[in-house]
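Quick heads-up: it's one chain on its own, the form predicted alone, in structure tokens.
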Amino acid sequence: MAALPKPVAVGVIGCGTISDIYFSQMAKFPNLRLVACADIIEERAAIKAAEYGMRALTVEALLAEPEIELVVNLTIPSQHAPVNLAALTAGKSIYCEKPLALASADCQRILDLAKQSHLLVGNAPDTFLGGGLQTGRQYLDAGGVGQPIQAVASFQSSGPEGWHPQPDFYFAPGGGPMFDMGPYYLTALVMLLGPVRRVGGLTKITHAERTIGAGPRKGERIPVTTPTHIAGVLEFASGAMGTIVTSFDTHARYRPTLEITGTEGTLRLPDPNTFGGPLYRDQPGEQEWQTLAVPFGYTTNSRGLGVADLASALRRGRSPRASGALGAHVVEIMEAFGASANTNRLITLTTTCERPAPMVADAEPYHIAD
């Protein structure tokens, strides 16, 4: 086996809650190095150097450590345009948390600095990366489905502000189901199926306040200010149609849906939020839905897992399968749909990307094989 490249040298800027899961899973990457963390609470980078043995840095001083090759994002949405840009300007190649930004021109902006600066920007999520979503890329590429002909997704719950103890920014602009939870469905639909053409929308907010019902807050009501109930059409540049809901607004328990529908069958593919399966076909002829078996690839929570493509990428002099590019493209979907509402027409996406490249069948445990 050739010996892997000098590992990359990684700081963490952010240091909430979601970060645990991506400094646990980064250290399994052999072509990753911990250096540091920083966080605007400076005491949450201290904890969270000390139990992963880095360093813990103001934002600045992060930023200007020369070692440091790429900077992951985690901060919150509303940061996560003026954070990549100053660590692109910086110098350091990026990798960040969903969305990209909370607006297409901040991600164009990201984008040019990155080209201008020849630095890479990659973006979650990455969970279809994972074995289960990319089984189903195999499967289609191969056929399985015939011509695609349709997608739907749907994620449907009653809200977060049952369980979160400060759910305000899920409620404000830049929020909602669609920012929160659309980024998992579409971009595994650009994955699976290339990139989207035009989309159309509808958009509402069903309840003008929200009870939070944990933590310190119990019992105090906050304003919704952006839609909680989104319904969208999409028609990819390959011919196909889709359907997508987001949804706070629903009480029922809905299971996530992501299916595609072709010429020759259907493909219910996995909750795209994990990395997993199962997959479930059904063709002509065929009495009931066949199980797929996941025959390859990373089937538990492995978030990082971009960042360890993007590190590949960088020693390779290729591009990254979790781009910045397919995240601004899955960005402006987003905002079209309320664009669409708003203008009761449907709207011509002016951005595009490549198709992600799949994932190989016999990629090494914790490192990407190109």
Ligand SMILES: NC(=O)c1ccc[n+]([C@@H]2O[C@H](COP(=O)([O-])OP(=O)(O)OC[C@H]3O[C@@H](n4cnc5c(N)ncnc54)[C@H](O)[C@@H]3O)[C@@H](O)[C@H]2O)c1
Given for the second form:
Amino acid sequence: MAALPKPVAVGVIGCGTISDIYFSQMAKFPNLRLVACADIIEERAAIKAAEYGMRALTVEALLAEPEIELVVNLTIPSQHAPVNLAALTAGKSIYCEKPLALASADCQRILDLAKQSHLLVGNAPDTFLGGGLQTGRQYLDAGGVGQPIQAVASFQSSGPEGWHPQPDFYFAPGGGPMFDMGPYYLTALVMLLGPVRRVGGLTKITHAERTIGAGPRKGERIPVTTPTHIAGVLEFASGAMGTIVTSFDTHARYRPTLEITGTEGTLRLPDPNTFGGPLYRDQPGEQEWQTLAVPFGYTTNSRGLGVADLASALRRGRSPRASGALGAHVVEIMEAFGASANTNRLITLTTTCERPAPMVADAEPYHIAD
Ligand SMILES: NC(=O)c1ccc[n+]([C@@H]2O[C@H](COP(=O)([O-])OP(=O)(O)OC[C@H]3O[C@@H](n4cnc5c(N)ncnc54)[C@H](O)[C@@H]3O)[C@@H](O)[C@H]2O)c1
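The form predicted in complex with this ligand is what I need now, so please give it after the form predicted alone.
So here's everything in the complex, that chain up top.
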């Protein structure tokens, strides 16, 4: 058996809520080696370093550490662009939590700098690499629904202020349900149906204020300064059409999270914020929805799979599946819903991306299909 290439040395910036699943999952991939972590709140980095067996460094020291090849950016969304740019400037490839940046112009800066510097950019979510959505892709590619005609995507909730102790950022520009949850749905749709050509949107703020329902600020009212109900239409380059609703304003009981209908049937996909199934198909002549088997791996929470795929891409000289170009395309789509609503017109997108390569059924953690 051929010797495996040297594992990619990883530094993590941002040691908050989501970092535990990354640390625990990344440790399972033999092509990743956790070297150090950093946080502006240095004691957070110290705690994670002790727990997962790495060095705690300041952000500056982590970026200056020569052995680190890849920086995983798990900071809050407003810090994604500055931390991504700082890491690229320091000569590191990056993998960033969603979204890649809060504005398309920043995404472009990130992609340009990476290209000039011959570095790779990866971007969450990586749930689309999981067994559930990969099964959906295989089914579509095999013609399961015939020619895709429409996609329906929906994330509807009454908002996070009831349980989140510091929910302000969800209701400020850069937050809202589209930038928070849209990346899961839109990344899945681009993986399944290819890039988007045109977008239209309507947006709304239903409640001018929200009341915090948990923690020390319980009862405090906070202002809402970003849309909390966004309805969009999408035209894919393939000619298929899509609709998407993301909301923090609704108490919808029936929520089709993701469905694709074509000339010969419908595919109901799992929640794209998860890695597994179930998936169902509905075809002419069948009385009930049929459950599809999920033959692929990575069906439990495997956050970090996209990092491992990017590390494999670094060693093999290929593009990562959860790529920066895909992340930038998704940011432009999300931005365009607002631009369309504000200007009363459809927006033709300026970005596009490759449809990410499928995973294969027998993929091993290190041998993520090339
Ligand atoms: N919490 C979740 O369930 C969840 C799920 C999926 C994705 N995400 C994404 O993960 C990212 C992080 O979310 P979180 O919930 O862990 O947030 P968090 O606020 O719990 O943690 C973020 C951490 O980043 C640190 N930080 C902020 N700016 C920094 C900077 N400039 N340099 C260094 N450290 C900095 C903060 O001190 C904090 O410890 C976000 O992009 C979010 O969208 C979160």
